[in-house]
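The chain below stands alone and is given as structure tokens, in the form predicted alone.
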Amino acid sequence: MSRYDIADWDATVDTIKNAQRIAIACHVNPDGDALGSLLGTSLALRSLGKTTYPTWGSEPVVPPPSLMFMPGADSLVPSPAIPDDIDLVVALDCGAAHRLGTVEKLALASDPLINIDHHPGNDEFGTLNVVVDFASSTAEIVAFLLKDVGVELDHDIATCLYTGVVTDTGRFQYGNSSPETLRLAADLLSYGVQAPQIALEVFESAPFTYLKLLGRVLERASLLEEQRFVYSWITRKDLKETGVGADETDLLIDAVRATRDADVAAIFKEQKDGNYRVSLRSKSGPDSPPVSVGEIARAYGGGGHELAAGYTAPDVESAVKGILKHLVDRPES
């Protein structure tokens, strides 16, 4: 039996092996889930004497603040920049090919395509798809597959691949923090991993500006008590204002979502396009079980987890009125 009972996983494995260039590409605007399986995959495929090309599809293929640290980062390339003679193009934390972004077009037309990911609802969209949505992060599910291919972990890989584990299963206080999660991070300490320094950098290294941004968000938060609802937003003239990226932004949900009189929370951020962002996140009420925001962002054309998930709407009045349809009948406990 193939490792998580997947049909395509002993293929991939071969067809990794079997491959010389390989484009390897996350999804747009990436996390540190994204970004940690995206370098893992690059260093460790290297490491076996392959050529890689680690990209994403939107511009530019920067790592946002938080994640310069990772070992890799000067690897990265623009998508243009993929030659046409590759072998493979492996998609990592998309679960649909549009999150992609420009690589979507050049990751279609390639066969074979791998597909790895952990989101509910993926569409498959890949050649070989190896989509676990039982595990706590792509880089659980990658640094398994990379163990099967042949690769020694070293430590530089193992910092990828566990900042990729800590911030999808938000320091392991997640219920995707399975027993399996936290052995692999135990096995990719072992490495040499800087643990306090990644936690540090990630989660504790926001420049002074943001603190200005957190406390227009927090002025403004709205707390619908009857829906156990509570929302802010954030728009392009705060970040000018204020002189934070929007890379700079993904905490801001953790702040919102902290207040015990909420189930569900929500962070609306301005786009270039003028429309907006929504982040949502979900976690246990008093009366009754968690609502899965995953299923509302997937009805507006989103994606993501059952209690962390996003999508994209055109203003926030038309997008609080249409989470709070979701709301309205939660199911008894």
Ligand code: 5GP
Contents of the next structure:
Amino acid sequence: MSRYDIADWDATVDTIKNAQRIAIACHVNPDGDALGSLLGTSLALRSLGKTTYPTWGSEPVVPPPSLMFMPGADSLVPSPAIPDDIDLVVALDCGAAHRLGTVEKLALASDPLINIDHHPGNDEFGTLNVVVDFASSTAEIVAFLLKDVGVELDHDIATCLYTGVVTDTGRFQYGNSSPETLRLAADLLSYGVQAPQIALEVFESAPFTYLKLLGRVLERASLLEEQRFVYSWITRKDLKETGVGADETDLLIDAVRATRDADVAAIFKEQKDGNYRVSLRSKSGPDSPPVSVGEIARAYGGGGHELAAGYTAPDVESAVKGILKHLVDRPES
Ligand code: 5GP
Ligand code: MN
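The structure above corresponds to the form predicted alone; please give the structure of the form predicted together with the named molecule next.
Complete assembly follows, chain above in first position.
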């Protein structure tokens, strides 16, 4: 029986079973779920004797420091090293094909191309699509898919998948953490996953200078009381002066969103090319329906989930204006 009632589920299981040389790619600048799904899938398929090429389409193909501990991190290959004679491409955690970055072309040229994802509005760019928008994480979908493929989970595979689940659920605190999610997490722990160690690596291993960067972010945070919107930003100069890497800034948004006086939070991060990456988060109060930041991000060419989304904007001022346009017409809470 197809899990989640996904039409392509069984064909996806068969296609993975029948493939031998498999390229696997997650979205550019991967987070814990993208990387956990990628390495978990790669290790699992290798355990079945398959050859895998795990990669993503942005430079460098090296995990951020907080995810360097992940099993299989040493097996990543740069995307140009993927040979021509692969017989399957698997895309993970990509809401749209362009999230594959430089791997997009190779992926779209492949038949079969399996698209496994949990972003609402996924444009189903695969020849087979396993899109489960109520799943906590892509890692959760992958865990069930691998079981149906006949993979015996082990400590390393379970560690990758658990990392994906724990990061995308905000340590099991968001609404996407279902009873099924928690049962899966419990199952993964039974393979000897060191949950406290993972928490330490992912959430409490930033360099001391990160605290200084966080200080700047909190100091310049602005609250628009009426719109219940809080935002802050970092520049390339901030990174240079504090010595914090761009790939060590994922948790800043969690500090910005921590006020009860806002239910939409944004952080703007200046990129090398002068544009800003926008990270948006939304939360629902006890009485108010949540603002869909996914909708806002899609309006500006990005995407994501209802409560966590992102896009690219030319500058902070116009980005704030653009977001506010979507916050003025909110129903009274
Ligand atoms: P974050 O703010 O952590 O970078 O991203 C939050 C969520 O939005 C993640 O699920 C991420 O995959 C998605 N997301 C971020 N930026 C983009 C984007 O430019 N396009 C799309 N389609 N999704 C994005
Ligand atoms: Mn995800």
